[in-house]
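Consider the single chain below, provided in structure tokens and representing the form predicted on its own.
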Amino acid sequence: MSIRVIKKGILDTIQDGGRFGYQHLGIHPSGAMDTVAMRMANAFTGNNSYEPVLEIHFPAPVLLFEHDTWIAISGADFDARCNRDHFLPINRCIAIKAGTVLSFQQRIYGARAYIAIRGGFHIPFWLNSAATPIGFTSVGTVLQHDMILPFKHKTVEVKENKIFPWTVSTPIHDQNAVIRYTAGYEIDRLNSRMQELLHLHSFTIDKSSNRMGYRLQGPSLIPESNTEILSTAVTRGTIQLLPNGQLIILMADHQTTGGYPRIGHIIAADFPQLAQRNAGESFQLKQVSLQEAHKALQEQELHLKQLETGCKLRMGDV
């Protein structure tokens, strides 16, 4: 029971919820950039929330299903096609018959798509996770030409390719041009005028951005005093102020410590939206309270729990 990689894409990896509990050893969590899309794909296939999935970018891979299974695609829409002709929608459970070729024709929106299969992939774990940190050649799974991705076990028998009718909208507002953040410990390094610039101007994701960090192009925010601080803990979503007055937002493969001022932290509920933005796209930053950040995350978590429960109920009718 497996998938064969006929053609690899630009950056295809196995990711899950991340590798937590080892940052004190210098090991970053890694994991899916868009954890909401990962969980939605798993929900539509009846998997556990953080079951390892394929994280793909465009140009995307071409995959041959050597055995029957159910799949779901969530996150970015790359115009998925079954045997080149039949369109496959995102956020749906899809029955795939052995011999089917899955390909992607064009990027419609989003930066990363996630593919889950019923029951999950049979992938080696390291430190309790199958996440693939970029730059660690011996950890995780980076797709290569002719690679075999085995399933954990036989999933289902499929008579014909079929798109199941149930779906749900994503809790992520892709068209929202505002990314929310909470104030960081060194926010006072910016005077009142610079903090006003931070909120009034748009920031554009630089082409040098990657899974480690999104470098932003925007107004210069050079403080009057030295920007360096003693190296201290950072995490996913930390907004750092660079010596040139520009900002960088740490992403899934971030370092564990840093010596630049932490002027803010992207709220957890908005991080998936940020992860679905491509280089050249712009957004504004909005500071919110911890209470508002907690409320947004609770609402998002409730939506996902309802989706997971609903999908399991629907699968009981198949």
The other form holds:
Amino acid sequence: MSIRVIKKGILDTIQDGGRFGYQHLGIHPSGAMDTVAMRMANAFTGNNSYEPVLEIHFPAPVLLFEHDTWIAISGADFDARCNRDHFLPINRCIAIKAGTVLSFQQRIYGARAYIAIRGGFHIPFWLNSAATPIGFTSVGTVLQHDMILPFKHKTVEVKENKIFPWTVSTPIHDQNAVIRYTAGYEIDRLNSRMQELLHLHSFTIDKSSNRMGYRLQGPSLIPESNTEILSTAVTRGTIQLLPNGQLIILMADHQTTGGYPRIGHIIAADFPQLAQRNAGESFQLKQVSLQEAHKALQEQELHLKQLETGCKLRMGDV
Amino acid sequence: MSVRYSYQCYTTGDHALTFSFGDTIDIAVNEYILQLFHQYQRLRHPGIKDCIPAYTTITFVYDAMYFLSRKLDPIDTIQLLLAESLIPNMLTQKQTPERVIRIPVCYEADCAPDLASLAAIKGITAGELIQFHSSITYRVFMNGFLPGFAYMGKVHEKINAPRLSSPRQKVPAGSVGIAGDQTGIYPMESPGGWQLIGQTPVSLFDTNAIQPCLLEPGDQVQFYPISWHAFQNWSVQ
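Given the form predicted on its own, state the structure of the form predicted together with its partner chain.
Time for the whole complex; same chain goes first.
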């Protein structure tokens, strides 16, 4: 029971909710960049929310299903095709018969797509997680040509490829949504005029951006003093101010501590939106309070819970 | 602990809370942070995903939904945890015996791209720089940056050095560097801006080990020079 990698994509890894509990050793959490899309792909296949999934970028891999299964694709829309012909929608449960080839034609929107298979993959774990950090080779799963990705167990029999007719309401991908942040402890390194520039200008994601961090192009923000701080914790979403006045937003494979001033932190509810932006795309930043950040997260969680319940009902598991 | 330090508390985003006990490198403060961390490890909290001790700060990364779904304020709850459960119950005695770890370093040119230029700037010979670096027993203040990276200090004032103005794209695994008053070893190949004065053949981080990091906060570290030949022929012992 497995998938065979016919052709690898630009960066295809196995990800889950992240490897927590080891940041005091410098081991970063890693995990899916868009955890909402990861959970949606799992919901549509009847999996647990945090079952490891495949995270792909464009150019995407070409995958041969060697056995029957159900799959779902969420997050970015890369124009998925089965047997290079039949269009496959995102956010649906799809029955796939052994021998089917899954490929992706073009990037329609988004930066990262997530593929879940019913029952999950049989893959190595390290420190209680299957998340694959970039930069160190001995942990996780990076897809390679001809690699076999085994399934945990046989789950379903499929007579013919089929898109299940049911769906549930899903969050809308909004390419123009502002990205919200809360103020960082070192925000005062920027005077009030420089702080205004954060809101007046838009920022463009530099092409050197990756799973570790997004480097931003925008107005040069001249710090009041450019002294580094004593190394201390940073986290996913931390906005660091570099000595040259540019910003870096730390993403899933972020370092655990840093010495650059932290002027803000992207709110958790907006990580998925940010994770789906590509290099060259621009966005506006907006400062919000901690209460607003938590309220946004609660609303997102409520929506996800409804989606997960809706999928379970459709599958008759409830 | 008989001494109590005052602290400031601030949010590090919407899912982390930091307590700061100072803003300069200080062994007593760092020891206090470490004992707080050990006390947290004994206690733990289901809503907290990570506890990150640093030089003078301790940060709790929390699952915001754990608290919000229970109608709890994560900030109040964690502040209370620190003030009422962690600080009053800290042990006066160190829990872990002090470990002294000796690490071989090749300081020869092929392993030390910045050594000659740094010595020249400091007005000392390469031999004196090596002597200054290898004659001090360093304290590991914290792990961070990369898996298994240990921030050690303080280096002798004769050899402290700023970070490179432009970081290197690739620093080889085992590289020993200096940044400010700190010294450290890159556990794996990565980009990096520390001035490189040597390289160790020993492995700092092993994903197959039960304790993946060779160095942990509170450890004492001594460096000793080895030849290029010894570096090349070092085998796993």
